[in-house]
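Here you get one chain, nothing else, as structure tokens; it is the form predicted on its own.
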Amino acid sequence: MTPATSLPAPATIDELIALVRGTPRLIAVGAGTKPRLSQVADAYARVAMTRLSGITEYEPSEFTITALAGTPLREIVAALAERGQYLPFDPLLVKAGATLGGTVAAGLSGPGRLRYGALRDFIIGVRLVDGEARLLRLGGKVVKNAAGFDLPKFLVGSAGRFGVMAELSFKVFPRPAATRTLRLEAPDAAAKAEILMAASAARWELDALDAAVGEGAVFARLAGPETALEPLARDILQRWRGAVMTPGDASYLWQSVTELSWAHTGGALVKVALTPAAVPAFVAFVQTRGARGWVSAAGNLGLLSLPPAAAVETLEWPALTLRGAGPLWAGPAPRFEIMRAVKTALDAAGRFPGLDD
């Protein structure tokens, strides 16, 4: 692949329009975290997106950030945090070098959309350009100018078919004052699948509840106020057998989680949908091919990695690869009519690639 530093690479909005309206076939490129999105025919000319980069509009008491979309997601998350603020799904490689808009376009979300919910929960507004390089806006920038019909969650998951994102809103939360993260014993597959349905419908409004395919445990993060959380916990414990992790544990694991530092390194990465009732075969898949797994959002999101020399084989469940050789779409491609009368209204002369290419 071409290196991204010798792309181009527009540093304005405007500089981005022309250089839509001059190229026939193109396709966006973030930091590369997430490569097989961009992988596409040779036609299309890649286009570099770091340069249009920079928080553009932050308002705390609204609640409410708006950015480029070559935005680090760490500018973000770190702007956040200076006013106790944060985006709770957990947007995944932050300290990789993730975008903004790479993360919208493969829909990825973090162990944190448990509770109140994955990326397209927050999303509000995208200033798109389309195919007639027509400089669109979607949505608003404010929760309360987000009415009418919610197109920015059409981009969500849609890998740049639809055109160039180029600046994206999002609501936000203020971050809880405390987390507290239990190890829940699962020794195998049916225990796992127990756990993530049992936990997720009980009365605790657990922050996370995820599942490691080669250890035999789940993992509960509890959010809140300090002096709720130990009452909970003990509560939690009463059911399962299991234990209250160490800080310094319970931070190591959900930055392994957040930064796939589970996953091979130069191997294959697909996303998986799952629902609780799929994880016994889910963890079965991984087991036999001598993969890795992992189960997050109690059993709703499957991550599995391949060693290098492996392919991508088809899925029996909707699956995205983000890196590595195989299918953009490794299991039955999620369709619909309306997804093709968005991709006519937006890009009728197919300037970005199809939705199956």
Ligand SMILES: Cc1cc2nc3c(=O)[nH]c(=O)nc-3n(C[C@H](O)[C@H](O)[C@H](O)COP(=O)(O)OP(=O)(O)OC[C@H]3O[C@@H](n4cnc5c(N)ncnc54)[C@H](O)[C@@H]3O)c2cc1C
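Think of the rigid core as the biggest set of C-alphas that the two forms share within 1.5 Å after superposition. Positions refer to the first chain, counted from 1. Please read all numbers here as calculations on a predicted model, not as lab measurements. Compared with the form predicted together with the ligand:
- With a cut-off of 2 Å and the rigid core superposed, G22 has a Cα displacement that falls short of the cut-off between the two forms.
- When the rigid core is held fixed, the Cα atom of V342 travels 2 angstroms or more between the two forms.
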Second form
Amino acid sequence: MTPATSLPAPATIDELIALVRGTPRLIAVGAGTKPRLSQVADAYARVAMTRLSGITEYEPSEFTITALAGTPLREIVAALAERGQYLPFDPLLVKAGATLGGTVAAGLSGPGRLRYGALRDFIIGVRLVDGEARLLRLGGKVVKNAAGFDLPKFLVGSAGRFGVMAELSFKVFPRPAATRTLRLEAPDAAAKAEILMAASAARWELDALDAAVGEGAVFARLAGPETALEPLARDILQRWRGAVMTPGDASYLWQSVTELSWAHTGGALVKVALTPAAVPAFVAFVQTRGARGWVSAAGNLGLLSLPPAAAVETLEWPALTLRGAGPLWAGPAPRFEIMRAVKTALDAAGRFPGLDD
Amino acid sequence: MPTLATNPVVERLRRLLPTGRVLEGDAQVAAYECDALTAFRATPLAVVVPETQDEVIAIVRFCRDERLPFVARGSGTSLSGAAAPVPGGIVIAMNRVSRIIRIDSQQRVAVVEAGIVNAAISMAVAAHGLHFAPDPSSALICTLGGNIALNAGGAHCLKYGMTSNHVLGLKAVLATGEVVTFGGPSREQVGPDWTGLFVGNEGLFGIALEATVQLLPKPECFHTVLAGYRNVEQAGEAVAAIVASGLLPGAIEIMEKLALDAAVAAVHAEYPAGCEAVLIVELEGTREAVAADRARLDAVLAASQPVEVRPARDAVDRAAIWKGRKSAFSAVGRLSPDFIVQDGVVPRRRLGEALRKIGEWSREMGVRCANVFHAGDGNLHPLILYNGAVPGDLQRAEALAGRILKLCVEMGGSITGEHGVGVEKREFLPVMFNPDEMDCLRRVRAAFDPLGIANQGKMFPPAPADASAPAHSGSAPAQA
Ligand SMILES: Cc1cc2nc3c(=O)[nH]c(=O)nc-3n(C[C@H](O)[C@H](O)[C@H](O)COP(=O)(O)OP(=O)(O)OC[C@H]3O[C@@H](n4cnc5c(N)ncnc54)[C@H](O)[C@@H]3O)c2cc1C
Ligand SMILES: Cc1cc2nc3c(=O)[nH]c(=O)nc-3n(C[C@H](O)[C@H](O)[C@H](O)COP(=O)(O)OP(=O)(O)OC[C@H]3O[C@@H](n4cnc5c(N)ncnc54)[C@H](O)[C@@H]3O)c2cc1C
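Okay, that one was the form predicted on its own. Can I see the form predicted together with the ligand too?
Following is the full complex, with the preceding chain placed first.
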């Protein structure tokens, strides 16, 4: 594969437009990683987005931020933290170097998406270079907007198949003052599912609620004003056996979750759209295959990791392969006429790979 | 019974449905000539009243085969003319397609048909301690299908987002006749967000038949405060201070004098004397978190030079505060025979400036204007009063509305925060989007509806010779 450094790497939006115009077949790539999403036929030239980087507009008083697509999440997270704000969907792979564009294209949200919603619920605008190399400003920069179709949302999870995102705008929130993580004992998959469902419907307004597949535990994170957290934690521990984790252990845990460091190096990684009731089936699936897994967002997101060389098999849940070989859509992928028609509307000449490529 | 000289198309349409569910003739269709934006009216060829999803699918396929324009209609509460009929087309009234298919309280989702009334969802799940978060002020009458088509908002969008955030999956019949299912019961999705694209389409893609919606636990505790200010700038500064303090209230609303007067007259709301503006802030969450945040909010409000601060002592107080706010639109009806509700958005920091300009223009043009708005979102709702019986009055009102919309765009905002473009703001969509962007939106529309039969004439400005748009009841469209 071409090393990232030798790829054309536009540094301005104008350069990007010119590059797209002059390249009949192409796909954008983010932080120099080679995930499954951009493993397409050689006919498609790769464009590195990493130089198209930087925060272009940040208004803390508006709860909005706009940045170029190649901006490392790390930079955005740091700028927000400085003003006491954050992206509540808790993006993955921040330390690993993931870019904003790649994160949107992959549709990846982290454990914090439990409380206020996923990436799709926070994206408000995008500047997209379409199949005709036109720069389109879709959506806007205000937190509320119902004018025109919601194409920014549509691009979440679109894997670069409809165009190159040049710049993105997001809604942000004030960061909760404090957090506490509880490790709750859940000896088997049924116990995990029970805790995930009951705890997410309870009064505590949990910030994150994840379950380890290989460990008899559910992890519940509280976030809010410091004085509220002790009594809430006590209340939860009256319902289930467990303990409040030390700040060090908690931070290690969440970091390994958001950086996916529990996953195999060099293996395949699959994102699964799960439901809480399907958690036992997912756990069984992972365990019978000697794989590793993680359950996030109260059982709505499953992550499946396979050792190197193991092939991703077809899953019964909607799923997307992020790393490694195997089908891009590892689960049932609905196919309707409209999907082809919209792809044609945005990219009539097929400049970008098709949804199944 | 005397039968009307039935149109042959309507005759064929009748064969698709049991007797009595195709309405025809002026008297029968009169109620469907407009939505809550009464300035736009058109007479449909017929109104059909399906009761099942299969009937809706059959009707849409019939429309496709006949190239017959159709408009889906929920409860007709749209304020942008989105549900106004197309002359010569049919109205498909969705209210009876309203079954609750499944409530899964454990996984906190419900599968419901699109004609269900918004508030009926929360009522059906209340016993499980759950609710459906989107709460437009019209929640007691509007339908989920209308909410989906317009991506409706409400007072609690600041924290919970719009309808789209709560719709996980959809089943719809597209204008092509294709029946699709997007998304599903998981809160996670893979692949392009088709559900997200469908929500907010203003009925231009087809008809939503059923949706999987997420349910949230009912907040355990609320703390609702009403604060009166001498002028709207001070109220605006209080909003900025709340935001800067790091609090995330469920709602931050402002009502101005004229809207307060209306609420007093209509629902006997009580407001502190000597106030030109009232701020409503609501914290919600666990009792522990609200107790902690409440102290901070109290301090911020105390420092904001209020005339008076009135925290709700109990649920009755809270309901009274919200009743005044939620009745503002209908209450204004008592002050004026007609009004237009605008729905532009400005960056929050420019709210004061926008309100000042609106006030100046309103005085200068001799058009009364009552401001109510979702201050936390920068979403304005100026209620522009006019009397349809006075020649020229509607045109003056529309001219003011137009100036406000352009102002919103100039300030970096949007022409609509939650009511949609509809027929009302379609001339202004190109103010927000350049020709390439308009072309992109049109192509997406054409992908879903190549014949252009679904809610024709809405959202997009008509081509010069397009006669399909609903007629304006005034003498000439206002050129703002
Ligand atoms: C160090 C590290 C470890 C990881 N491990 C691996 C691994 O071993 N192997 C592996 O293959 N992946 C791995 N991943 C996962 C993958 O990188 C994640 O999906 C990541 O969130 C994507 O972000 P990115 O910026 O790296 O984008 P990329 O991974 O480069 O791109 C992801 C998708 O986004 C699209 N895209 C990117 N930018 C744009 C844009 N501006 N407009 C439109 N589309 C765009 C691409 O076309 C592609 O479809 C890892 C990530 C990192 C950085
Ligand atoms: C007093 C009052 C207060 C209001 N407050 C708010 C508020 O706080 N926030 C807010 O956002 N709005 C508000 N509105 C506006 C309105 O209630 C909402 O826009 C609501 O979503 C419309 O729902 P409806 O069922 O009445 O739809 P209708 O008015 O019947 O239709 C609206 C649009 O939806 C389409 N449609 C309807 N059903 C379907 C379907 N099944 N499939 C596809 N398209 C469909 C129609 O074609 C039309 O384009 C208010 C209105 C009033 C009168």
